[in-house]
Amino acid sequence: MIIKFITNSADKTQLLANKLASALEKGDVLTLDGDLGAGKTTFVQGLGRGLGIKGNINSPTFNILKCYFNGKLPLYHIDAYRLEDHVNTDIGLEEVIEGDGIAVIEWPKFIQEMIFEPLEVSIKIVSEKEREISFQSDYIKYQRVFDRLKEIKDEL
């Protein structure tokens, strides 16, 4: 299934994403893919704030990974641009991709072999204020999180 929407700012795309949490469940792999610049952490901080995370949510692409424990489930937020090479990649990242909250992969293609079942968030630029973003998966655990998109749809 798939499901696309347009948002015409930063703010847009945050309210998305905070809607779309609700329906996460522990266990759930977001894999999100963009260009520089695109959104991706403007998404994951929406995500965050709909898990009822408090605090400052960035990039971890210095760190490769940044966990915030602080919602309503945990929130795991992978940048593997820097796992290209494949060197360094046991770091421990299967037993969060795996674990007890919600994991969100930003260049999921250099760690592919870690990711199962994943619900695959895609983010284009249309424009300097407007993005495409798609959500996308034929695993019928995310069935949930397809309707709630529906209702989203609805919402926006």
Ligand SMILES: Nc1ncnc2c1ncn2[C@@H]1O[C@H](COP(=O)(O)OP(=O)(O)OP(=O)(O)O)[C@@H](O)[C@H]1O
Contents of the next structure:
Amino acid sequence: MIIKFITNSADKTQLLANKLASALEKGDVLTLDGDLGAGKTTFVQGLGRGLGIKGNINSPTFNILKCYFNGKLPLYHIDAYRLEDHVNTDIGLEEVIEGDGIAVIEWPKFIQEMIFEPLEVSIKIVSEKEREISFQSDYIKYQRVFDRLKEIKDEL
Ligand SMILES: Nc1ncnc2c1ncn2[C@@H]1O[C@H](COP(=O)(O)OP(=O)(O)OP(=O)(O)O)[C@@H](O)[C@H]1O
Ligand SMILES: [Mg+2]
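Moving on from the form predicted on its own, please list the structure of the form predicted together with the named molecule.
Next comes the full complex, this chain leading.
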């Protein structure tokens, strides 16, 4: 399954993610690929809003894992960038991936061995304000997410 969007502002990317949140369930794992500044964290901010999380969601680059518990479901925001050299991967990531909430993972390639059935989100920079956001998964459990994405196509 694959579906693609083009957004023309950070707000639109957040709105897309915000709307998507209603289709997410406990244990879902979203991987986020894209160059520096593509909009991965921006996407997670929209997702957080959609889950009803209050307060600021920022890049966890210096934390690796940030947890938000004040929304509809726990949100675990992982940025694996600093795990490139495989130092200190023993920080409980296994517990939050396919855990009691939603895990979103920036730079998943650095913790590939911990990720089993992801919904892959890839963000490409088209121009200063445009991003191509594609959603892809081989796992039937994400059919509900693709159904929702088809609705969002008509709403955006
Ligand atoms: N259509 C768009 N969607 C998302 N972000 C956009 C868009 N147009 C412009 N931007 C800008 O691009 C930047 C994206 O930054 P963001 O921190 O989300 O990227 P990132 O992929 O998380 O980067 P990093 O790899 O450094 O963590 C923001 O400044 C945002 O305002
Ligand atoms: Mg980021």
